[in-house]
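Presented below, as structure tokens, is a lone chain in the form predicted alone.
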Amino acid sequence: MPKPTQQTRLPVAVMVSGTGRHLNHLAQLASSGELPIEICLCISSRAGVGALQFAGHWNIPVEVPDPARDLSPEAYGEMIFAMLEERGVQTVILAGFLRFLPIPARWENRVLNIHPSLLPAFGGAGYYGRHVHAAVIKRGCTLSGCTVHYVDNVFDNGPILVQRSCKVHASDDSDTLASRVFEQELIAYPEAIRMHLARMAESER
């Protein structure tokens, strides 16, 4: 696998299920040269989501495989990673992707995810989006945040790359807390991707 340099950009795929705010932000950073990646594919678990409009804006090819979810998780994963390898993708960035994706051993530490809590707190099945923030508030936490981690075959598990925190205010509801956590996510994900790039370069030395 060639290591990224200042002259080359890491080929990545971004996988989405919703609004695509992270896709848009990462595409902006890639376009400006602030992040040495090339988003060569956007894979969505659903048709018609907002993320696909952002993909179109940035001229990113889109695939929506198995939208009816007819495939088993294993068959779905095999199809996805065959598609990624055919496109020359070297790293996968999950950005609000809400479908279980089995990770083959050959892709270990090459699939990243961001979760809107300080894992391992408020992770696992059922903890996604505003469900996480509602649970944080209900528990009475005074601190929340986000976690970027490598993905393995357990929900919201795998080695942590970056965590960033923010306060939970007494007046918060799930929407206001989500907004504050997302501000940290916009910092954390690019930071984690740069860390991943550095690890890849180090492993090639």
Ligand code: GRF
Second form
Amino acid sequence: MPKPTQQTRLPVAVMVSGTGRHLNHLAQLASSGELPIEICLCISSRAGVGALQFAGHWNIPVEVPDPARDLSPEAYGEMIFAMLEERGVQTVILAGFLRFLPIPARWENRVLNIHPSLLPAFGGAGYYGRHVHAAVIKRGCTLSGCTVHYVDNVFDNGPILVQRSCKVHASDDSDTLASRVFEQELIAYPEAIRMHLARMAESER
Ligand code: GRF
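Please give the corresponding structure for the form predicted in complex with this ligand, as opposed to the form predicted alone shown earlier.
Below is the entire complex, every chain and molecule, led by the chain shown above.
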């Protein structure tokens, strides 16, 4: 059997709407060779967000399609996936992306998302960012965490790849809980991407 001389890197796009801490972390792991991905494109739903500075730092090309949100969800999705296919992207990583993105059947199990709760709890429309953590605290949960899942056409609904939990303290507010959950997110996303890579390799055999 021929010995691979160079590890193949999966071409991915990272889609963002905000600060881009996951984008930065994944770019670091890609750059150091710890994660065999190549971030070929960063797509943002908004202009001027912090994530775009990280994209610039890592020399990742950026697109901000339809920033005024003129397009219907269907037209937006078609445009995004045409752009991804044109650039040879094989997997999409949603990282704090806050616009609804319809997923065509041919992209099933190739779009990943991270959500800052233990799904199916505290998922669905309206549960994003601090709203999730505030709801977890209000309900009196003693455990929270994060979930990485494949994306389908229902919010926070697709098959789960990785979950990691952390404690909720009585003294928590949504900021302190968000920080503790985010520590777990930084472990969960690379772990889920590795799992996805293994599944892709398995399906190609
Ligand atoms: C994370 O908390 C993630 O769970 C949620 O959005 C946040 C992303 O943050 N989906 P950032 O934009 O990567 O800093």
